[in-house]
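Presented as structure tokens, the chain that follows is alone, the form predicted on its own.
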Amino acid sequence: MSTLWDANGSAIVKELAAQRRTGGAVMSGVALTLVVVADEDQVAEAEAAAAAAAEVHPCRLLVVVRRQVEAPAPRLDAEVLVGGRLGPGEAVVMRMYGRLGLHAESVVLPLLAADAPVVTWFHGAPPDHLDRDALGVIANRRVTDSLMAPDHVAALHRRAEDFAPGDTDLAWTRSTFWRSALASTLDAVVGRRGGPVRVLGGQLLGDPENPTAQLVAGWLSARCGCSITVEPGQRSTGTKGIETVVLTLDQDEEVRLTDDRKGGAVISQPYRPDATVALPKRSLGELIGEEMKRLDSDEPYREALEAATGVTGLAQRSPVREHHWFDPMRPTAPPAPTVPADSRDDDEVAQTGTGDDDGGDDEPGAAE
């Protein structure tokens, strides 16, 4: 590991090349670049999770820590690691001081793995507008976590209002095992009947303020074509937010999945004895690793987000985000001017072929 104080992007690139030569590391098999945005008090947790994900998905890891944006002078401190504590690949931890943090992309862009997709993970309260952070704009996939926001449900609605294909949320990732168990339960009913099953309604008992519970209810509503509501449960549910899911089926049947608080769920359905399936609690690194498996748009998440928040038209939004400059030190400042598509009507040179006339045709230095 090398530590660079008051460095710049060029120094980081040179140090990475030097460590490759001395260590013999070759990154020809890198699958992507993982950019992690975290505050100083959460960087240790983010590093541990990213290192666990990097062991499964070979990647170049870039950790960005913005500190003291109000500092009068910008500064960049960096740790450069190849095969160190942050996984088997290349990793750079950058602490940016002053207004450099508002232009973090100027340091990150030269460090991206060539011809590889980019995943940006915001470990903290999700930004209200991802298009105001260039690190989110340059990414193919953007990962947030509504559970880390002060108001979980409000954050979920902000994710819908600000949605673009390629966005996802760890509140959705936490529901994977619950969704798998629900789908397999309905498949078992189809197999027993030898025909299709129609879901007429149902409810999810748990924490109505938990974004995972809201997304699972939204997913069921979108897939089953009926309303699935989130009702308060009787027990504490932790981060998963779900205690019991009850689905009312046609032919006067009902299926029920109940958290057994032992790392599993009990499945109850007609004409079958109760069965238990595993629903283990996964680490943050495993959640990030799951999101790194796919780099295309997560359509089931989009459908669940639409149904959970009531915000429609998400499928028609452009997958390409456009960066909008925002200065947190001057939040009421007017927006930056945009470059016109055509300057024909505004450019004096385009109109007349000449520039400003100073009143003479003398060459510089010709007048004595």
The other form holds:
Amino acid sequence: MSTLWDANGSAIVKELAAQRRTGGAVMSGVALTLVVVADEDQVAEAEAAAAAAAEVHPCRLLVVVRRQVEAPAPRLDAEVLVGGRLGPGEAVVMRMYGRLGLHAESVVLPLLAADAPVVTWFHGAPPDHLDRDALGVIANRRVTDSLMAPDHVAALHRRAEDFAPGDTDLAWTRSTFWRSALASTLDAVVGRRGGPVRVLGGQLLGDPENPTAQLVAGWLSARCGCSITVEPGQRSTGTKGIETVVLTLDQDEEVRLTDDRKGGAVISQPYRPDATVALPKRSLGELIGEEMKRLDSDEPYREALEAATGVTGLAQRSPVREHHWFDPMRPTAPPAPTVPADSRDDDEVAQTGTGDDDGGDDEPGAAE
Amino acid sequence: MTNPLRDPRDRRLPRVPEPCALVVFGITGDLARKKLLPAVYDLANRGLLPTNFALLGFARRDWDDVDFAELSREAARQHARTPWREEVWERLSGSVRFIQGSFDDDAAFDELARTLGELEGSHGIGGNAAFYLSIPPSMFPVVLKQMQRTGMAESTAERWRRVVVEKPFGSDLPSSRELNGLVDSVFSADDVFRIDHYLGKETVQNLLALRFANTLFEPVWNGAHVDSVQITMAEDVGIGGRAEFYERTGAARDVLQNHLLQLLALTAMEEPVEFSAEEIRTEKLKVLRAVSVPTDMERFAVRGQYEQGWLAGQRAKGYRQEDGVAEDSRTETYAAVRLGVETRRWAGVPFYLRTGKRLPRRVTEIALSFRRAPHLPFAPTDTEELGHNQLVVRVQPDEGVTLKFGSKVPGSVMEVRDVAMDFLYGEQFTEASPEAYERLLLDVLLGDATLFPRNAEVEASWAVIDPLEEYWAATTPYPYRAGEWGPRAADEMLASEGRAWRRP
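Could you drop in the structure for the form predicted in complex with its partner chain? We only have the form predicted on its own so far.
And the full complex, kicking off with our chain again.
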């Protein structure tokens, strides 16, 4: 491990190469690059999760921490590790100060594993527009977490409006065990009947503010072709969000899955004794691991999101995102300025003279 | 669409078997404790077992359900691959039953049938059950007859009944026919799963992906480009406590007949019409039927037996000094043979197969050695260090693929030397490497027979081994020191054709 203070991207590339040579053949190839975007106060948590996921799917791990965008001088500190604290592969933790944070891709791009997919995980409140962050635009897969937003349901809605194929949300990942239990319950009914099952309707009791509950309800609605909504339950459900799912089937039958609050769910179905299925709580690392398993776009998520939020036309969105320049220092820029800004009040860095060139896009008119 | 919640695009949801029971005969054995029980736990932990699942153990030992649950818990905990979660085991242990009895005890089997019937109602297993025969083959007839008597073996439209048998599948062609006939008389052929745990390894399945998903390898995967193929399965251990079994069996029947010939079949087979059990087995069978044994047995079928020596810094006993082995034993612990595959693709390419115990390290690999370039524009001294290009599929350990080719040595003169390019499977997709038994057990419960050889393959394999055994019956194996790569005669076998064994 080595730490580079006030470095630049080329210094990191050199250091990685040097460590690879001295460390022996630690890693002979990587299947993907995981870019983690985190705030300073959540970086430890994100690192632990990324390291756990890297154990499962070894990757090149790039952690980007942006600090103090208002700092007068841009600066890059980097920690380079090969086969250490951050899993078996190569890892770089970068702290970017000042306006460099707005151009993080300039450091990250040369560090991506050659011709391998990129997964960007935003650990923190998800951005409103993923295309305002170049780190999201360079990725094949973008992972957000609506549960970390102040308003979960609004965040989910944002995800739908901002959707592009390749987006996923950890609220969806958290639903896998529940969905699997629901699907295999219906499998059992199909197996018993020896014929198809139709779902006529249903109910999901839980926390309407929980994005996972919303997505499961959306998924059920999309798959079954009937409207299933989240009704407030009796008990608090924690991060899981789901208390009970009841599905009304044809032939006057009904199946019911209830969280038993002991890490499992009780399945009730006709002609069968109740059974419990384990729904173990998974760590953040395991969730990220699941996201890294498949890198193609996730259509079931798209349909669930569509049904949960009522936003339509997600299937027609282009998978290619284009970067839109956005300056958080001036988030309240007028939506449609009539007069382009001139050099007099262009950029505070321009005034301090650090030579930070934001490029031709750096004008308020391009903010949206 | 029978289940609206199932969506082929939804690949997060795992394939989960229907409600069922797993019945293990010989649950107190080593295999059950070290492999089966942990595999069951790992499956449960990964959410791959159906919600209605029961595990029944059958053995002679005088136990009740509590003892059995405790033993299973310990075994699973000790050998499980995935992290231990008490709540997962608790849920599983609620449906664990033990049935005590010997295999000729009618009452015990009636009890088993009754328990299965009970579980059908109380645990909702729907009558589906897989029987795992983790017992010596000599016990098969009596157990199978008991199952037939109690009607446990019948698959009907409402339920499936499957049986899992472990190798060895017989000891020669007639005995394997007899065994297959016996199993098939009780279970229908589609319900018989013969476990060859090598086929559950990720790399073996990856061999099919490597060959049939890429354009890079298939054009050179034939006799026009391949000079020879070496398939090696080496073990550093001796025979352990299995003297009685091993004295009767030997390396050829123990390993060559099943693992090595299956690896050969996967290496040499043509592209299956589709990636399904039936099509893959059809192609494998074609290869096994095309395998030819050498005419010059003396030179091309070599047996060895280890003598005392040093291995990995420790003194190792010779085979004849092992407990339970006759002092003049002629059982082989090493076998090497040159086979041919008589098809257009492989005619003239030798397939060298070898296996042995007490070899320097534990390794299994398939190595394709390519022909030399017909013309080299370099001076002869420049390429002295250049060998054959090789493609090596490492099955275990360090599952992966190595490509060996020539490269210039840095410096002012032209000198070409072999370098190796490594793809380490565990590195890029560690998670995707579940224990072989886990995968195979899941496949049995799902009814997916892709990775299980069918009886015609077993019989075709014996047809290859029988003439070798016949020749060997009158010979004495060559001695080799423990810790050596086999007897000198095996080296001479390749040297006589201008080749050499690869050191794995």
